[in-house]
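In structure tokens, the next block holds one chain alone, the form predicted on its own.
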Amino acid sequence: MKKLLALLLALVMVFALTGCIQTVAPATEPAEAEAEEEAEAEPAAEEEAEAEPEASGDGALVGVAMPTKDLQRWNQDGDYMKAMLEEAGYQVDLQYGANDIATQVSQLENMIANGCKVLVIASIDGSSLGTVLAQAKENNIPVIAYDRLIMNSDAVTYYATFDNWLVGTKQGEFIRDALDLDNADGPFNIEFITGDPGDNNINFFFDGAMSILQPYLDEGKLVCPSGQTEKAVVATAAWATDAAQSRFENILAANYSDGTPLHAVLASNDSTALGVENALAASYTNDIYPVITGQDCDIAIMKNLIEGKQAMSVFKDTRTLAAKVVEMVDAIMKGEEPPINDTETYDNGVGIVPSFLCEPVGCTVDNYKELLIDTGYYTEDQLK
């Protein structure tokens, strides 16, 4: 009986001891299965990475062609449309034509062959990109003619610019109340100078602006002593200040030099405008300097401005612009239809090309400051 009872009671401590034992492992389970569910939540973290969608753009190759370094404009055009661009995940191929449109044929080549998903050309001249454009749309590449509309394309798919109709309704009005035309006798003195007649542009500019003024001119107050009112006789090539400068040397001399006042001049942009003001610094007498209208808000322009040598120039925010045309990639990227909101006025005479157009604001000596230092186009020290 007593051997018995020994052998019950080792049997309970023996089973007591297992039950301390089981108790004692699973302790150390919890640990090794949040190491397992780490193990295993770490490819899923990956794989959620892996998922997370890429910038817009998903690095895909913009070509980019502006048409030359020598303005202003272009050079600010280029640099924002890049950087936005590439802030909305694109690949940005930039280049610049120096004003050769062999040159900016070959570059776009080289776009078509580098394998760019949509084009955005700030033409040279607008009529002699027939061939290089033919061979985009074989590729099915979508063409953004860039501010200056591309003619007679049919590979043209957008057009983005700002509303230049209005850019020369407004340097019209300006001289028109500058002149004070409906109510002064006059007659006053007027000389016109547009820009390169291969841009497309200057028919909206120069026609915007005479649309307000040839009314005056049929009447007779105002007047034009160099008879210089065709848009293709006071064109200039390429915008070029030397050029503009030359003509109107030429025109002063002719028409001015015995002190005949000049009191307006329809000048289509600043490096025109430029051009004028530097003919009159060297060679005009009257008291009486003329209302010099102007676009593009250049710096040099805006120093002249503020002097008072320049009236007003129409104040284009291509920040604004360039904002636009990346929406407008960005919509076509993703094949959605791209903001429009013009379909009936730019016919490149192939077709209505859709477009949308910027509003332009006109800027003087009363309001630059709101306009381009307030908003950081520019800084203060930058035009003094």
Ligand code: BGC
Second form
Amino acid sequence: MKKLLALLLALVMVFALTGCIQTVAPATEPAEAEAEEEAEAEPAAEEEAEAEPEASGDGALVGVAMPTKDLQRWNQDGDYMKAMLEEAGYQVDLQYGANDIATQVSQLENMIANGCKVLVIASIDGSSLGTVLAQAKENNIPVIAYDRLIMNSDAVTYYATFDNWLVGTKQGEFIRDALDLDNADGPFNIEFITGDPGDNNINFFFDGAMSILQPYLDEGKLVCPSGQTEKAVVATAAWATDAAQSRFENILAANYSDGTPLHAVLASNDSTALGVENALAASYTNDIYPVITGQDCDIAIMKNLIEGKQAMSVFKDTRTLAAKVVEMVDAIMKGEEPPINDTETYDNGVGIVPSFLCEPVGCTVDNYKELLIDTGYYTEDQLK
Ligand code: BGC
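How about the form predicted in complex with the named molecule, since we already have the form predicted on its own?
Zooming out: every chain and molecule, the one shown earlier first.
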């Protein structure tokens, strides 16, 4: 356990040193990254695995497919998964798909061909893995959908994620309370932005938030000057900051350049919120600054949050999710029941996928130290 903590601390230090933020370019091209990862793990993790020959995993190979290195969180998720699985005695084939569906499919094909015993997959597009997962099923390889549900496939064995509906309702409630919608007269102006249409999570994030905000739109207390309120219209391909920024530059130019105040922006996550904040910095002059939501507590966003440019984010402790998935893998490998706490919510089009939902927590300037610094998620210096 001490070793695991030391290893996690080392990983945190790596983040501190690299200052990894969400707009970083992939360190290597996908093919290169693949070769590197095949060539072997980081030295620290490797030594750790060698030092624990008696661990329960017996060296079985686990494939971990992450969507992209471009966003901070997936680097953390991948690093934690790899370190924790190796600590438990497994070998890990960790791959990042460069947000390219074909790349992720071929990485999964390789994992199957290389004899992976379990696949853990954070999909790029939840609906594009049917064929490759059919191969996994033929080979009796259990599949854990990681964070994002994989749709329309009967090969998905389990799902581990955060309570995504709760993420959305927390964001909606934050805006409701910050604008005091139940008591203030309004009307207040609001704009919306969510993530990639191929990510099933947006149906929970956005619909969860709208379950809180829609009544206020209906009664006219909230008004959306751009008229862009539909999920398909406010979606952002690949959750890209640049795309979010240019959409908001257009919205601001068309609806707010005459001095109209913008009171709130519902942004489903931090990478899209960052685009909104960049657009506001470039071309919004009203003294009223909007209440902006987010999710992930990315480093770049935490800096903005501390400076008052974003009101809240939702903290999803990726250490907790990774640890839960390692428990799942271990239970599967031992023929035991994995931890499951939801058997109703996540229907992937073929059936309900038994899930474990971790708890998201709202993060503001008032509690970020307690959530992020005191728990060792970040150092204070990383947020300066
Ligand atoms: C994750 C979010 C993340 C987003 C963009 C979603 O599926 O749940 O945490 O911000 O993808 O990567």
